[in-house]
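Just the one chain here, the form predicted on its own, laid out as structure tokens.
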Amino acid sequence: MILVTGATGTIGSAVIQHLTSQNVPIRALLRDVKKGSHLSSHSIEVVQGDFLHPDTLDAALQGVEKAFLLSANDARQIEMESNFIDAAKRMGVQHIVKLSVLAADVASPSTFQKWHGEIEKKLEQSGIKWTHLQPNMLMQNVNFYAPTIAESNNFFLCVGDAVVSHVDARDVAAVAAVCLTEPGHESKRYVLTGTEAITFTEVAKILSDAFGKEVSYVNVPPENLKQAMLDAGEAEWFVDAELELFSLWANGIGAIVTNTIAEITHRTPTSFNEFARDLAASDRAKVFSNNSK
């Protein structure tokens, strides 16, 4: 039995799809099981569990051999994922594939990288077999730019001319599925990137071509971006952590390119051009348009 957390999210749902195609027994862990009604129709067992309530996790992990660990960004993320790891150890889970982040490190000046580094260390010390997936910025993050692209055809960041090897969440999920179903990935840390590192000006050009309208990247001072994010309703702790991450990108940490996805999945990772064309042809394309209301 393989348990998938975050089963209705961008990466978790794609992991489910890959595992379903392999006809392996799957259990999806959700805080709200009603959101997983569509999963039950595919013979996937849906169970309720909450990382912040450890007493709900033991039953969910009963009989589970392997698990995919993913949690949303949260101020209590270390506590949440640690609770899961502790429960997995109690229930005899043999292997956890953890979704981490590029450059995770307990000594990182970036909050997200530091948190994931601490959780990785916790998992490694648990005695459970582990695999860490460290993706670069997800291509799907361009969805966060939709409101300003729809309003003004612009999106705003504070990373200058930095290059980033964006990676498709579907490719990350494909790697996770392999690690959960094939041997040889234990005690491995995989850095997952796309095939090329590009600037956000190039991202804007690719989006322009895909959507058939001019899209521009506007570099702004960090303090301006922070205020805009706060005005949009983001929590200040999250905004500050995002700005720390943007600083890492501005300093070149996202430029790394690896061949790991191709080596593990035996297929070429999705290019940003391919991703943008898929996005433009999807139902989500309308939210990038000022005619979407």
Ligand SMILES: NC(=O)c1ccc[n+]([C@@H]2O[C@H](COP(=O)([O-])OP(=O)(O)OC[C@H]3O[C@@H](n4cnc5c(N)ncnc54)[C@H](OP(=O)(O)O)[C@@H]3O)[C@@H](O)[C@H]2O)c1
Second form
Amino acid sequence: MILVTGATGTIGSAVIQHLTSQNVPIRALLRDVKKGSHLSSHSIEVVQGDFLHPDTLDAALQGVEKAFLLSANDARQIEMESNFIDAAKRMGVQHIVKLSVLAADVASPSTFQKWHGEIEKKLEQSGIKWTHLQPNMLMQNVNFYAPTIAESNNFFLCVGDAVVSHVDARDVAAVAAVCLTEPGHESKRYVLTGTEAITFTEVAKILSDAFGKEVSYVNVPPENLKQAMLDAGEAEWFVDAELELFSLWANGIGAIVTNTIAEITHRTPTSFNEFARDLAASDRAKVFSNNSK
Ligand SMILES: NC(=O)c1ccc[n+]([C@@H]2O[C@H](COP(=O)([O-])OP(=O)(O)OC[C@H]3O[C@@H](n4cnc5c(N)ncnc54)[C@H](OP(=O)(O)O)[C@@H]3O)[C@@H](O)[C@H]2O)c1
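Starting from the form predicted on its own, produce the coordinates for the form predicted together with the named molecule.
Once more the chain from above appears, this time first in line as the rest of the complex follows.
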């Protein structure tokens, strides 16, 4: 039995899709089982569980051999994933594939990298077999730019001309599915990137072509971006962590390109052009349009 956490989210839902095509028994852990009504029809067992309520995790992990561990960026992320690792240990789980992040490191100046580094370390010390997936920035993050693109055709960041090898969440999920179903991926740390590193001006050009309107990337000072994110209702700890991440990108950390996705899945990773065309053809496209109001 393979347990998938984060199953309602961007990467976890794609992991479920990849696993369902492989005819393996799957269980999805959901905080709110009502969100999983569509999963039952695909013979996926849905179980209630919450990382912040460890008492729910033991039952969810009964009979589970392998698990995909993903939690949202949350102020309690280390506690959440640690609770899961402790429960997995109690319940005899043999292998956890952990969704981490590029440049995860306990010594990182960036909060999210540091937290993922701490959780990786905890998992490695647990005695459970592990695989760490370290994706670069997801292409799906363009969804966060939708409100300002809809309003003014602009999106705002503070990374200058930095290049980033954005990766499609669906490719990250494909790697996770292989690691959960095939041997040989234990004790591996996989850095997952797209095939090329591009600037955000190039991202804007790709979005312009896909959406058929002129989209621009506007580089702004970090303090302006911080204020805009606070005004949009984001929590201050989260905004500060995001700015630390942007600072890593501005310093070139996201430029790395690896061949790992192709090596593991035997498929060429999705290009930003392909991702943008899929997005423009999807139901989500309307939220990038000022006709969506
Ligand atoms: N975005 C990027 O560019 C990027 C790049 C590299 C790594 N990452 C990492 O990717 C992760 C986020 O992945 P994502 O974008 O797929 O996430 P997402 O779409 O935000 O989904 C988060 C998932 O976590 C679940 N969750 C939240 N709190 C929970 C709890 N207390 N107990 C159980 N489940 C809980 C959510 O379930 P509900 O439906 O119940 O809320 C949801 O399924 C983060 O760890 C981030 O650091 C992101």
